[in-house]
Amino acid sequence: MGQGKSQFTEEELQDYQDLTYFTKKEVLYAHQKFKALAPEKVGHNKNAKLPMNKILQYPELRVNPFGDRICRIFSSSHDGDCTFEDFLDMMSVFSDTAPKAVKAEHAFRIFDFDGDDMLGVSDLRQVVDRLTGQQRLSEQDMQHLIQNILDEADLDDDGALSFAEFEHIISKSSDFANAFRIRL
């Protein structure tokens, strides 16, 4: 396991393994990936914090329309800048071994742009805008789509999706866990 080369003690590696969905070997691999984003900054400083623009250089985050939101949700300072532990937590939640319920909770937080613990019309509009990118929907199509989402998923008819309603929809999606994944 890289005797003498690891920046982490055996106890730290055990803690990371216990707190994530990774093995010790995967934790070390995640640290290599983190270090590769800014070797000059991480170097021998295992407590380095990388700015969001460096984290967004990670290939899967660079092309993800929610990359900045993902960084902000996992950033312990909520500004998108990430320590290795923030990065490890992010990669762990997006790993194949993370439970679907954990993935659903984080997806909900990523999509909850205003932070009110509900996915309202404004949140859904931003999600659709990010997913459609350059092919923006007309206002009429956007309203129609959001209404269809609410008709299908808003079980209590309050005009927004609670986490329970979101989780219910996710449970019907066989592909959610696959789509909510980042490979190390």
The other form holds:
Amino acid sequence: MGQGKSQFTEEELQDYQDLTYFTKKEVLYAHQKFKALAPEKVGHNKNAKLPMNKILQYPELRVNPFGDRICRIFSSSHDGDCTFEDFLDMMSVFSDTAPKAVKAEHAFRIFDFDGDDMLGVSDLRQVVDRLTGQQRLSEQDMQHLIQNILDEADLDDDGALSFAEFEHIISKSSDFANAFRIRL
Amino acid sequence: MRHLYHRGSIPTIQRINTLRHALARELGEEDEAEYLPLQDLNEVRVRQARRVAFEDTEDFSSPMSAHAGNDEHDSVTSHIQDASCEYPLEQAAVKIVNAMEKDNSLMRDNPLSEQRRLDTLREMPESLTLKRTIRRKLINRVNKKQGGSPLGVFKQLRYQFSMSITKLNDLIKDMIYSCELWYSSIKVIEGHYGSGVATFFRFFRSLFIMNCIVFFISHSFLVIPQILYDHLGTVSCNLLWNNSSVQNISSLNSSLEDMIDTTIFSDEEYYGEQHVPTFQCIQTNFSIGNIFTGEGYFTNTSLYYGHYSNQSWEAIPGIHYSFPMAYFFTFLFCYVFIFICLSVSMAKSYRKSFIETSQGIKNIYAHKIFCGWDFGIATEESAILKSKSILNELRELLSEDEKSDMSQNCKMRFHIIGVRICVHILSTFILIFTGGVIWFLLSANLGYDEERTYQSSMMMSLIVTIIMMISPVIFSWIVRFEEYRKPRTALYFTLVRTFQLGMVVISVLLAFWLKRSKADTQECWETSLGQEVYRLILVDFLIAILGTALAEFVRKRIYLTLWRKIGQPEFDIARNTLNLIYNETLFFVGFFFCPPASLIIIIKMFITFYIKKIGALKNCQPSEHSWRAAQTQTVFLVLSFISMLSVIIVYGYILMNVKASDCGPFRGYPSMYEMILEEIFQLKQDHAIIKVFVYITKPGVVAGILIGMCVVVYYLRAQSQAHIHMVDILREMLHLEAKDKDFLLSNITKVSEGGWIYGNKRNYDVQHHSNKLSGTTNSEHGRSEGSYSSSSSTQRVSEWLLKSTRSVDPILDSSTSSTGGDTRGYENVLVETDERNLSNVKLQEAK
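Complement to the form predicted on its own: the form predicted together with its partner chain:
Full assembly next; the chain just shown is listed first.
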């Protein structure tokens, strides 16, 4: 960790600690992890921008069906490439201490594939498809499933979930905070 | 009735609606803000600013991202990039800062306001780079705004105080982080198995840490002083026992003061000659077998209650260390500590997973989808398994849904009920049988040390451990025949049965020795009970933990080399956790009679952790069924709390009513309670405390307190019922509003269509047709429009709406100035009421 320390000024660390859900030590640890993805590049420039395929080598993201979505959401240039600050932001949102509301906000954006600020039928379909992997649900099951989801969650009956509705559903789930978490 | 296929088949129209809602939401937010509490208000404002800023920067970011695509791995160009994105970044930051500036509570120059600023920033879903820019700007503005307005002394102190609290908090967090035990191990396990198994290991760790603290307290105040006293106090074994008997005779009128005054040496002078052998004090030679039985050599060591002195020791001249007091207060502290730890964590977890989410049980599908993936998974293998298990569960749920329509016939139902009754009888029989076996074995094993062989001593613990190992397997096997519809019900039944078994074992053990204590024998029943618990803890380690690990290893080898069908062993969280709770309960029971049990238990847990970890990583595979971690963990916490509570009740009984035998620190008193009372009398001569104590324990007062509590509970219950009712009403209202809104929105579409391309005959038809239908229900609206969804005009409308989400006013003004104004008015009102209702529902449910 001593090596990592030299790369950051005290002021930067304080900034990171104040603006994320991490302590300074965790920030340094996160940087170690980030560095491990591309040692030379990060060695030159601590806040280097790594392309998405590099970020996706992080174990949890590699196997995650929404890995590319996560990268895009957190990337400050919206193309999936992440700087260290983006990466730190990502880890902070996925950390244990981040509140449910923050997690819900990001989960909503991850699931919102078409970016229209609503989870429509096509979004739900994609979410289910990604979750089930190579095998797919039959078309009939899929329609049935999506209808069930909308029945449960779509309070205002407009055929799509708004953020308010999504958050409402999430706040009723005890498992969400557990599931939506990546430990450093 | 809401059915998707009415709407699902017409994506275009739906998309229009969706876009409109998004647009309407944006417009509506400004007004909505007034109805929200302060914190939400900030959030809404910031959200809005964020969105505006985001839209503006979008145009800049698109060429930049193309640029990023070309450039590969060069840090120099990335610098240039940073510079190039500086401009939109600044712009976005300025916008957000402006929005935040509107809120006065955020812009004051004091630590509280700074904390709020940071919290707002932290929760903002923006990139960290942007946040840092915003922060810098904010600091500048705050400084500019209030250039050194003086603070009052009191305020300054308060701020300093809150600042130091925050700093302390950070420091503690940092400390906890740097000494988090087994962090990487648990992380690896979580990557392999997901959060369910990791939860077990975390539970394990928290119990381990709790035991460590208990170990530290008990050893530093009791065990080590006693050992020092044995070696330095120059007291021979004989003398100790002599004292005990002498005290027994003379204790009736001797108060503690006398005991404190008579130091050990004076004791020797006075009572040295009198020798009344009450308990045999033979320092038996040590043999290997003693380690397993905990008898022989160990019987009269500081391992057990019986050995502890009832003297006070003057190690440093002038300071008396009273062992009975030390014994009592150490254990009081330890048990209160454990009790508080368990009850706090149970209450927290219960609140989180049952109360706050009480209405969420209905949303099975939404939860499966949105909370289905475990983001902690890190290996390919388990990811594939997870996808599979999600798929299977979804299929199961869907097929169950269809099945539930078919009603079961009478015969089937009778059959199932019959089977369930049989299984209940069977499990009760197992419980009674186990209890009987233990009682029998305990009675058979009575008598003095020399008569006992190792076999007879070990018999009880061996058999009990084997029963404890086999019966969970039986329980989880027989529960299959009961055919519970939900797997969770079956799991809970198995859990409760296994837990009952553990409770039976422990309660029979306690009951047996308590019964013995009533009988007038010379033996030291406390020590015997301690020995029994010692053996159980040890044998459980040897058989249940080492044995299971070995069995898993063998099974895995067989699976790999010989016989594929046997299947890989699964890591059974429920069984492991119950074993852990059983152990912990044993420890609670035995700890008082065998203080070094805390050392034994932490050594055992330490080794067990590594055995389990290796077993989990090398031999087992993740379970195919997903594990609802949060709720089941609460159940485990409740179970361990119950066991703790019952142990405390038993101790209360022992303390008050059971006669202390002629050994240990409380020898010579009718019960421990009386000895403690005397201590208190000695310590504080004023009787006020005693009076208050007596007054509080009067039946009238107790009954009054109980009734008061009942009234409070009733009131809270009634309140929550009212809330639930209110939520239902609000939901109903929301539905009605949604229908109204849909109707009006579709009318708006038609009117604006007509205004836009007025001359189109076909479009006129659409309008005409829809007008006819306008009185019908919502879903039919959808269908009637759906039939025209392919028409070019509708497509154009969708394009128009897509554009209008970006910037509304110009297009609305250019197309239909009159309807445009109306549209905004309508949507404003609609969305306002809609979102307000939703937030009302949320607020109500939160209560």
